[in-house]
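Let's start with one chain on its own, the form predicted alone, as structure tokens.
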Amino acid sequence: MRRQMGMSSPSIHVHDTPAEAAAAVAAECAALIRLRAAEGRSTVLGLATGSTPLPFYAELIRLHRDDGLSFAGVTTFNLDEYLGLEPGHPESYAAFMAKHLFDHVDLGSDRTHLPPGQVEEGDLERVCGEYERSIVEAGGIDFQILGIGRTGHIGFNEPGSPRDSRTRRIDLDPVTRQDAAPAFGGLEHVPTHAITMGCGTILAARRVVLMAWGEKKAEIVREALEEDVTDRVSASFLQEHGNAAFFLDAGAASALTPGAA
């Protein structure tokens, strides 16, 4: 069962389960890929990591396997990567994407892009600029997938990130590092920095979809949607995007004001 709350941007779609919500997002994404392929055009996807998009990627893999959805004309750009991790590190986002999507669909490795995890300090500005230029040269992002962190971050745009920020190095918030600690086997092993697309990079996407699951995300989702737009909660910038949507399960939507949009 789906509830849609309001028609303004961001639209809010509430489903009973994460699987149902993710299937709806995947169906929209697949329709875009097929439409643009029929027109002889590529599709540029902005991708996220973490537990939130897992059911979305699982559904894309199913659509590829069972329904013939081809990714041959798709180009992808990931939001972020931990600084200091080589691509083969099990907690790198390069390894995550290979495990949960790239290795299971017909997406050429030359068409997948992630910020590099190993960059010398003196090369950071150049590397980040090149990532921005690569997105522009690909035609810009058509469909951007987001999760939301407990600090309200999208990508790794922690509190204080400017609305017009672009790809750059960022200091990870202690809350973000604490949340990542179990995966790394302890806080001391969690990187302190990352490279992330900026808020401005994300907001330049033609379509933005944020997914969130569970009651632990309910309050930050409410802040992002119902409180003032502020750099304290970078997800709140989506209130100003002309084509954004929140896809939530019942838990993540539980703190929203009834009828709010």
The other form holds:
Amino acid sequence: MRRQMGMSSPSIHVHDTPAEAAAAVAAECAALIRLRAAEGRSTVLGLATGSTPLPFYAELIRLHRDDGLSFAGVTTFNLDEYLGLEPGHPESYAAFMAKHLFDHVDLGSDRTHLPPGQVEEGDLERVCGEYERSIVEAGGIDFQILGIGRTGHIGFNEPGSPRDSRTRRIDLDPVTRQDAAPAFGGLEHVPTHAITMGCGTILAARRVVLMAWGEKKAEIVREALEEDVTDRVSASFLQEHGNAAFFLDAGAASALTPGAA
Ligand code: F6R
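The structure above corresponds to the form predicted alone; please give the structure of the form predicted in complex with fructose -6-phosphate next.
Full assembly next; the chain just shown is listed first.
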């Protein structure tokens, strides 16, 4: 690790590479799962999709395969899902999670949860309320993984999302849709809406770890950590969470003011 900045919250951990940073996050997550299992307790993970958590999931799979890490007592809730994609669409977050984690570890399908991708308008409120209730019934989120969008979103909480927002439908920001366009083979194929946990849902997690890689995230990471808390950058709300951490590679940390944290 290159540097760990101050005693601030969020704590900031800068590593040379995404793989190193993700391994440190996976080690923390695995230790929590093992500690709670030893106490006969389950662990509730909040999970993200996108390119950022890929090295984290690869490391969890390695720990399962080579190091006996069991997910038998783990329950998961994903942050978000696109609305309107046909079931099984390769860019759906359900497909992503199966491919990059769920199919490779001992996590029963009854213990993995994502918001549904197909919901009638009139059913949205009920479905979103049920997602919130199922998190509470599972005991709340112990360890929440986040990436950050170039709009500053966590989950899909685009600019203007209130601090106390809960799971709901969201209009995806044009920047977010543009960033997703290559994966969908063109902007016209990118969904316009998603269901996302709210900022309030995320902030209720007992531990929150945001990862970011590369210079293209540097400026928004700086804004989230160094500017005032604002609903224009939903990741800035993490400044007010007592147990949040940013794990960054050198590129994502490159705009931070030295010594400011
Ligand atoms: C994904 C999610 C988003 C992403 C963010 C960064 O479930 O909620 O907030 O974490 O858009 O995406 P990547 O990692 O692809 O840069």
